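The chain below stands alone, shown as structure tokens; this is the form predicted on its own.
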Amino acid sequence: MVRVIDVPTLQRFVAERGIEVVLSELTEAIEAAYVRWDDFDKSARHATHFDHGVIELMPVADATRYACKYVNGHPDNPKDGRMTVAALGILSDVASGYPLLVTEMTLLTALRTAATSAMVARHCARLDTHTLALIGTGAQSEFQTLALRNERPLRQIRFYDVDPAAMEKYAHNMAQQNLELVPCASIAEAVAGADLVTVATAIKDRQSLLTPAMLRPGMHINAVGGDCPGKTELDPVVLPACDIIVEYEPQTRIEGEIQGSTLPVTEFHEIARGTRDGRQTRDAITLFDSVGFALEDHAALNWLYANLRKATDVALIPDPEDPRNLFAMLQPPMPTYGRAANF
């Protein structure tokens, strides 16, 4: 039997456990996976690009479990009432090759993306970080806010989006979070005075949302929205001024802010394993060039499989009496001797 987790099941699980607890536990699970970096068979995701979007497969495995996510990215989907990103995940037993878990992964990806940002901020953002600037208040914004607040004592959130309705949505969702919410009229206004900046937009284009004039000493930047070739969010001139952290360099060179760049970077596993400090100096500007890596999905799927047991077991894999006789499962029962077969 295969455990199947649908959207309502995950919704109930998060509500019962608490979203802040879920984000905290995912942060720990993902960092633990990065500590085991050498245990994984890794590759850049397989992407099929279209004029209007992309569909991707993201596989990774260790000696025990294989994980793969199916995910899309279609920036124009909201015009038709659909989400920009939707995903399904599968977790399998390496020894047998049998799937253990099939799950919705749109909500889970939103949670693990924010948890990953929080994980890096844990090592890179200054301890006295109190102000977060959000550039883009779409689907990821609330998750980022709550996950980052788990790691730093955030008090003020300065936010901006080109869509006023998205800003209203964010303000409504965060109204009960005991945070000072400051809607801003521009990116420059939002970033002014911020210790921590998250940029997460959906436009599939090369943008220059964050410019050198907006940088300040000691700032940490999460660049979350750039995740495919030709899609960036930062002015390229910003990059040389930053200490750049990535998930998996071969993938980020294709999809991230550093696509087409030869600038030196640090893979996060070096920081997780203690071979390098996340913040080199108090005034350093750190940039997490986040594109989303399959290792994070592997950690999230294993965490979910271990913790959510109130799910439906479904017979997605045949279980023939004789495993060499699959054909028999599609045949009618053999007639009893002396009786006419009833077809």
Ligand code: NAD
The other form holds:
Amino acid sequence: MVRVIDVPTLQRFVAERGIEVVLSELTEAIEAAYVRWDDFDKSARHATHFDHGVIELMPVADATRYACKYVNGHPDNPKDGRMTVAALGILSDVASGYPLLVTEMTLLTALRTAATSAMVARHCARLDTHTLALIGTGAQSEFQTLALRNERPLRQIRFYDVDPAAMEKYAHNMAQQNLELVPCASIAEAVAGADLVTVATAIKDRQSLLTPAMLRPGMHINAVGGDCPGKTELDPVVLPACDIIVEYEPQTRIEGEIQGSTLPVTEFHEIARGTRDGRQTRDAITLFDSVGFALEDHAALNWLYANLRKATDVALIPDPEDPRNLFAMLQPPMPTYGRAANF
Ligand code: NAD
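How about the form predicted in complex with nicotinamide-adenine-dinucleotide, since we already have the form predicted on its own?
Time for the whole complex; same chain goes first.
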């Protein structure tokens, strides 16, 4: 039997636990995985590119668990009423190779991406960070806001999106969060005075949303949307001014803001393991060049498997009496092996 977590099950679970608690637990789980960096068999994800988007497989394993995520990135999907990013996850037992869990992973990806941003901001953003500029108020934006507020005493959110409907949606969703919400008419206006800048747009192009004139000493930039070859968000001239933190350098060199560049970077595990400080000086400008790494999914899937037990077990793997007589499973009378709830 394989535990299957569908969208309603995950919705109920997060509602019962509290979204801020979930974000905080995921932040801890992901950082703990980065501390165990050497335990993992890692690789850059496998990406199949199309003119209008990408479909990716993201595997990673340690000695006990193998995880793999299927995820897409289709920036024009919202025009047809579909999300830019949708995902499914699998967690397997390394000893037998059998899957343990198949789960929705679109909501879980938004949660883990925000938790990862928070984890890096914990080490890189100044402690007295009160103002967040948010560029792009799409599906990831509220998750990012709440996760970052778990780590720093955010009071003001200055936000901008090219689509006014996305800005209205964000303002509505964040209205009860006791934050000063400042809608802005441009990126420059949003970034002015911000200590922390999150960029989470979805355009399959080389963009120059943040320019050198917008940088301030001590700023931490959390660049989430540049995650594919030919899809970046920052003016490349910004990069040499920053201390650049990445998840897994071989993947980020292909997909991140640093694609095509030879600039030096720090892999986050060095910071997690205490061999390097995230923030070197008060005035340094730090940049988290986030692309999303399988290790974060491994941590999120293990956290989910350990904590969400009220799910349905489904017969996705045959269980023949004689493991070498798989054929008997298709001979009459058909052996019964059906669905059973485990709660
Ligand atoms: P989304 O399509 O829901 O939202 C993107 C928003 O950006 C839209 O509201 C759009 O109007 C806005 N936008 C586009 N161009 C803009 C511009 N020039 N200025 C301001 N706003 C602009 O997408 P999403 O699910 O929120 O994802 C955002 C980005 O994050 C995507 O590029 C996605 O691929 C990426 N992503 C990264 C990770 C990661 O781990 N790094 C994980 C998930 C998603």
